[in-house]
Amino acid sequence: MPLVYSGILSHAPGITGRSHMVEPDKEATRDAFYGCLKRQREAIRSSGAEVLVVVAAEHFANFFMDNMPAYCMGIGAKHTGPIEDAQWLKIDKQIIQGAPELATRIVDLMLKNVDLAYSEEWQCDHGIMVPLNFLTPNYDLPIIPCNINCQGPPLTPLNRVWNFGEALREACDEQTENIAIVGTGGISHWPATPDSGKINEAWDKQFLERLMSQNKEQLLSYSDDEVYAEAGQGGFEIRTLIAAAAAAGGRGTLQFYSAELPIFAVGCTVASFEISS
């Protein structure tokens, strides 16, 4: 079974860029989060993964509203990042190894079921670079980046996101390489607004319970209006997490969640899923 791992984790520029600004009484929570990310890295390595597919959110790093695909996969031999200022993000500029032959095979198969765009040029912003900073800090694991438009309406419907995750799984299952997938985004958060740092913990926990239990009906019942009202514009990134859950097919285990680090401007989440047969 070539899909050997599927999980989720939060991304936000503050997770790396503002680590030093965490209040002293919250440092233990920060360190516990970082420790869980280290264990996620070890789990991916232990799975035998040869390639990591990162399903993230488009933040206008590669596309803008004059051309915004619902889904796009990077098929280049290399990627670059971060697009943001390295000193601000506290992540050095990198050239990241891609997996062009495998990515192209995956795209070919997914196009039978999903309208998937692809690009040989890819700039990674914090949505991918923050996860890579923890999951492959030496950048020695080939990466296939994939973004879902979670930024500019009209947004892809959640049932289509589920179909995307299933199509990704089907494509992975036809490969010989061992593949890991992570979906990375925020749950409730209000980035780049006066409400930055606000987290709707109750809403987050309800969503995560539905995600971990693979409650497809409830997961796909959210409307964009509801998400915007309860989880902010950053909440549209639940699409990346739903895609990872759909790809796995099995129940999830929530390994970490905390709303106690508002300096990161997102709830801190780590989880993994069982890979269904």
Contents of the next structure:
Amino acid sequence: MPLVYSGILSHAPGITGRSHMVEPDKEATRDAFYGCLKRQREAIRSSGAEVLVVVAAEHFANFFMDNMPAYCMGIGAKHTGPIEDAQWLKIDKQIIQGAPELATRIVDLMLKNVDLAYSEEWQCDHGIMVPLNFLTPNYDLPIIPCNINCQGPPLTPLNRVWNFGEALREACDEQTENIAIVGTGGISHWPATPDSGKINEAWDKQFLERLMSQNKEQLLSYSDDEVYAEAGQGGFEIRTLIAAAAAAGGRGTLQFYSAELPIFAVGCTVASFEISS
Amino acid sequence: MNRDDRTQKEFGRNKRQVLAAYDLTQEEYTAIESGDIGLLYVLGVNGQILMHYAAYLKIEWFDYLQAMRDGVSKYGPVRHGIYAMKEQNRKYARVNQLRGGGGA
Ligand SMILES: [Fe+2]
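Taking the form predicted on its own as the starting point, write out the structure of the form predicted in complex with its partner chain.
The next block holds the full complex; its first chain is the one shown before.
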């Protein structure tokens, strides 16, 4: 069973960059979130994972309006990041080891079912660097970065995201290496806008309930209009979370959720899924 | 520019030369050249681009958020891009303008 772990976690530059700005009465919540991310790191390590696939929703680090693939995988030998000012993000510039041979095999298999672009040059922004900061702080696990366009509509439909997750799973299952997957995105949030800090907690909880229970029909029923109205443009990032659920195939366990850290500009979520046989 | 150190350095040295390579309206040119976050927001720059540009300009987080609100007050609702794509959002922009901004 080469897919050995599948989980989700939030990303946002504030999680590292504005950690010091958390109000004193919310520091315990922040620290509980960080503690849960540490346990996720341990769970990935104890799964025996030899490589980590990060299904992310990048923010114009590699792709722009001149060329915006719906799906892309980084197959380079190394990646760089963060693109952001290191002081602002509070994560130093890194060279991150890739897994070129394995990633190329995965792309080759996934192309049977998904129109997946690939790139040998990958720059990571906070969407990947913040998760890595907690999950592989020593940068000692090879990373295969993967992007679903969640920023610039038109966006890939959710049913195709599900297919993408399943195709990723099938491709992983044909490998000999132990592979972990994390999907990283926000649920409802309005990042980098005047409404930054707003979170629709009820919407998040309903989404998470559907995600943890693998309720495919309801998960795929969201329209982009509904997501935008209820969950902001940050809500488009549910694609990464749905992909991780589809890849896992089993029920999820929500390990952490809090909407009480608005300075992070995202609800803070950590969860893992059972890997279906 | 947000993702290329060399362009950032060049921009720091000679903004005009860097900007000359792009087909920009006068308003777009002025907004970038002067670092007018509010106008860039109203013109439709995605926050994920604008936030990084503001960080490059060393604008503090709450000042960045306020600059967008001030931009809506000064220049009107967001005209293009993802934040202008829905009528409800145009309504939001107007409400936001009236109440002087919101959010954390
Ligand atoms: Fe994001």
